[in-house]
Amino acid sequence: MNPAEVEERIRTLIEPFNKKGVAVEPATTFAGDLEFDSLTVMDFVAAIEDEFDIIISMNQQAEIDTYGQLVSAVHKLQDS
């Protein structure tokens, strides 16, 4: 799958996430800008890692700050 689609599905799996309808941008927070709680990070990576049958660990978790990375992120796992 390249980039576009990578993030063209993680654009719709943000969507119910997006309380505030926030414009997602590649340099979109989710802390500051889409105000995700904990909680709601958890929900979210989960969402991300059965779409696309994938694993990020607390570590990578840890370094993805904002949407660009994480669709980054997502693609780099899918290769390997």
Contents of the next structure:
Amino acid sequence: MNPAEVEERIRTLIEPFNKKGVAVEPATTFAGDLEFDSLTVMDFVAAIEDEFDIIISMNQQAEIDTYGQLVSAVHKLQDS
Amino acid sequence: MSETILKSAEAASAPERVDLLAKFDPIIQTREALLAAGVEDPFSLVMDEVLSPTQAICNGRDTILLGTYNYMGMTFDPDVIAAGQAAMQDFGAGTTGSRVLNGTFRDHRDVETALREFYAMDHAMVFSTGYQANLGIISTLAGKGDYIILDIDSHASIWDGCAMGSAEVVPFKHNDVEALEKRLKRVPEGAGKLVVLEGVYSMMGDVAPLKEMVRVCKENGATVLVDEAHSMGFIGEHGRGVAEEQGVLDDVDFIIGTFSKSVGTVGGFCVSNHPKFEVLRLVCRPYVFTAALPPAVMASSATSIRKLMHGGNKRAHLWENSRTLHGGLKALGFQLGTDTPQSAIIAVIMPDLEKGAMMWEALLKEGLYVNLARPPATPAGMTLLRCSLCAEHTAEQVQTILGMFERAGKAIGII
Ligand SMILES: Cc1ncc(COP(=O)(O)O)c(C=O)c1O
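I would like to compare: after the form predicted alone, may I see the structure of the form predicted in complex with its partner chain?
The next block holds the full complex; its first chain is the one shown before.
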């Protein structure tokens, strides 16, 4: 899957979690802009893991603050 | 004089000091707001006198204890006390040393023997607390490149064990067998897998579906560790915990437990049949780099563990208490953490922290102590009043407790 395809799928997955309808851009942060709490993070990560059949460990999650970082991390993980 | 000059010069050029405690201001404010509302501080209660496993003088009041983890009431058992007294007399007040140097006394060995007998397992290792047992075992078992897969509602000591090690940490939804299985299957080939589960989850008092979970772990080549802190002594035919109750104890690789609950003392442990288990004594830092528990604690613990092996009648009475309290609170209209009584913990769900603190205080004034639990310890940001029953609570005490809950609940407007 190329980065654009990955991005498109994640964009669909994030919708139900984006309660305030924030415009999602590469620099959008999960904790700040999207106001994800720890439970939301868990459900959202689980949705992505299931969609791409990957694991995003907490260690890897710690490196991901923004939407753009997530897309590139998922792209790398589903490639390997 | 030169000194003063130096000092003032420093003060002028020194960068402003960052107050490292400033990050806790929101917590200080929440607490102050709570106390300003006139509530007795739930986190600085003092037990002036402890009369029995179920009664104490708390903040000057005669109080029934319903939040102490003293499930089997062993704290005042005459044999347990006598064993501790004798050991203190014969071996002194403390060990002043690590288990691996000068801190292993006769009774440290004996309590490990008692644990091996209790669980019918080959190896036992005693730590200074259950917290340290999780910290040490988890961080030592799973190394770099390995995967720890754990329930999202795991106890703080399990999370801290993960944080202390260098493995990849992968949480899954609470008690969700399918979520666990999916993650197990996605772990890269060749990586070590440690699954960490609990028998009873202490916030809600619910039990894990260990039978299915352990099966899934075995099918996927994972090592399984189960923390039975809140089930030891009470759940299962021999009181070995939820894994025994669900018939999967033989497939669990490591059991973690504590002496601070049913055993009635303090200390933590790990038991296992793993043939290489003993090496952990040399490589597990929270075991090596801390002092061994006092001999009195070890002798009391060994006596308590051996008595718990024959605690069938007490276990039956504790189950009765749990069923009566659960059914009674439900009938009064309280919202509970579990639909059915699953353990000796019954969690009463409060609408919010403020109401929870008011209810906690109203109960204390009635003469009842329960645990007020709030985030981050609780799941989903809930405020809970946690009741933990004791085998020494009489049937009459349980009825008294229900009356206290009814009056307090109506006064605060929760029921
Ligand atoms: C599940 C669980 N594990 C471990 C511990 C730690 O036990 P200890 O009090 O011996 O440190 C506790 C108790 O707080 C617990 O609830």
